[in-house]
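Have a look below at one chain only, the form predicted alone, in structure tokens format.
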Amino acid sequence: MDGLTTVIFPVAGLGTRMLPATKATPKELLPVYDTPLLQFALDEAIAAGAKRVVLVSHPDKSAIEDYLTSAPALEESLTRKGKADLLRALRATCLPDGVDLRVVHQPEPLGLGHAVLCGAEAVLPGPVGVILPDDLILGDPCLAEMAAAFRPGEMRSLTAAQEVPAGQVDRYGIFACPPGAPGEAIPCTAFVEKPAIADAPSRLAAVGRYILDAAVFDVLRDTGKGAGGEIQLTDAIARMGGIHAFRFSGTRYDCGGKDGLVEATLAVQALRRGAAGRPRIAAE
């Protein structure tokens, strides 16, 4: 697949694992050193072809619309200091021309598979990706290797994948997959939501990135809810067939909680040293 052309957002969440600091701010806007993870994600997003972002979010988080809006004092004042490099940067928080954005709000907390069918009226034709900003991988653009790999017809969807410990099983949706499967997208028998230690079919975990043929929104109307008593995005997956786990290139951290904040942070200020420019995951 050349590119796609719409990706979700699910950015409703209240970010409860990062408080105090997500009191007042969301925590997509939380620096990762110098940027705020909704950056990465959405350069993710432009690098795999988006034209439309679709933002499902939560009417107490406006900073996250203001935040993709220009600002035309700020940018007076840093053309009058000429501060280059910092306007550079700041315009660079605005979708370029040829992508659209579109909110939505999802006012409940129901769930991952929820906050996507919350999107469904906003996105254009064809398959859609989902990106959870939360979920920072650095290197090559995950998104875009995803939708170099995607194949429509034969794969109903395609989710980013690793593996974690065995101890930690019960807090991912986990593939059934062939033992030893060769190539980076595997076909795969099942996916289960948070099982038993156990039960787990294997190691290998979904993490924040999706492709998703369009037939997932009417089997998201028609699904009930699943693990923790919310809407899952996993049973969806499972429903449809034609699973796929996808093993990226890149480095996945957990931004959601503070360890993986810093961890995070560490690694970009490593980038930002080591390089010259602004290493962002996007081409620039």
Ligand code: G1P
Given for the second form:
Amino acid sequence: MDGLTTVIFPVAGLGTRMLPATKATPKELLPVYDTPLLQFALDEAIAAGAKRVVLVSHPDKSAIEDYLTSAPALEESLTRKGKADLLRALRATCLPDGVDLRVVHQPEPLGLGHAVLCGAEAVLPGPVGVILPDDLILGDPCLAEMAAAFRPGEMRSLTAAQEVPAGQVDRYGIFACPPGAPGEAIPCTAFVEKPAIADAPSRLAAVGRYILDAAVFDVLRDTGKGAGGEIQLTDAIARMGGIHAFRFSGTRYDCGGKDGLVEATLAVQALRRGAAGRPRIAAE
Ligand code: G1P
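Show the form predicted together with the ligand, please, the one above being the form predicted alone.
Every chain and every other molecule in the complex is listed next, the one we just looked at coming first.
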């Protein structure tokens, strides 16, 4: 397809895995070297063609909206001091012209499926993208790769996927499908949220990038609680049928945990040193 118009960001989670760092700072604003996780995700959405960003947030996380608001006094001060690089980096935090922002709230943590459903009224027509900012993917922009492989009508969903160690399958949505080739949409016969290790159909796990037919909202309205007592996006995708997995080319870091955030920070440090002065990674 040509490009995604809407990308939903479920950012209502309270980030308890990262306490106390997330006591007063939303986990999406934790820095990876010099840039908040959220910024990487926004850059990736824009690289995929997004014209609308829907944040599904929590009333206690207004710092995220502050981050996306222009800071005229700071801009003026940097301009006066001639700090052009910092000014450019600061301005890059605002969505570019032609991309609008909608913020909706998910008041209770009822699951990823419920979070996506909270965004239903805010999306533009057509398939929607979903990015979980905790899953940082460096390298070629993953959602843009997926948009190029997604065929609306023929596919109901396309989900980023990577092999995980057998002992970790119970932390992920797991696909039943042939191995497939990188860059291809791989048709799957099943998609199971956090299966027990003994029941997992494969080691191919979902990573936080999705392209979904808009029919997903109706399916979610009718999807009951699943694994962990939560309304699972995985269950709605499985119920829609037409499941496809996508092996992306980049490297994924689980930044919902401390070690993943440190690994990502070191990777971005290395990238910055190799490309001095370039403020963004996802669009590179
Ligand atoms: C969510 C999804 C899961 C997916 C994972 C990727 O789980 O429910 O299917 O594999 O993201 O990060 P969570 O990590 O929110 O428990």
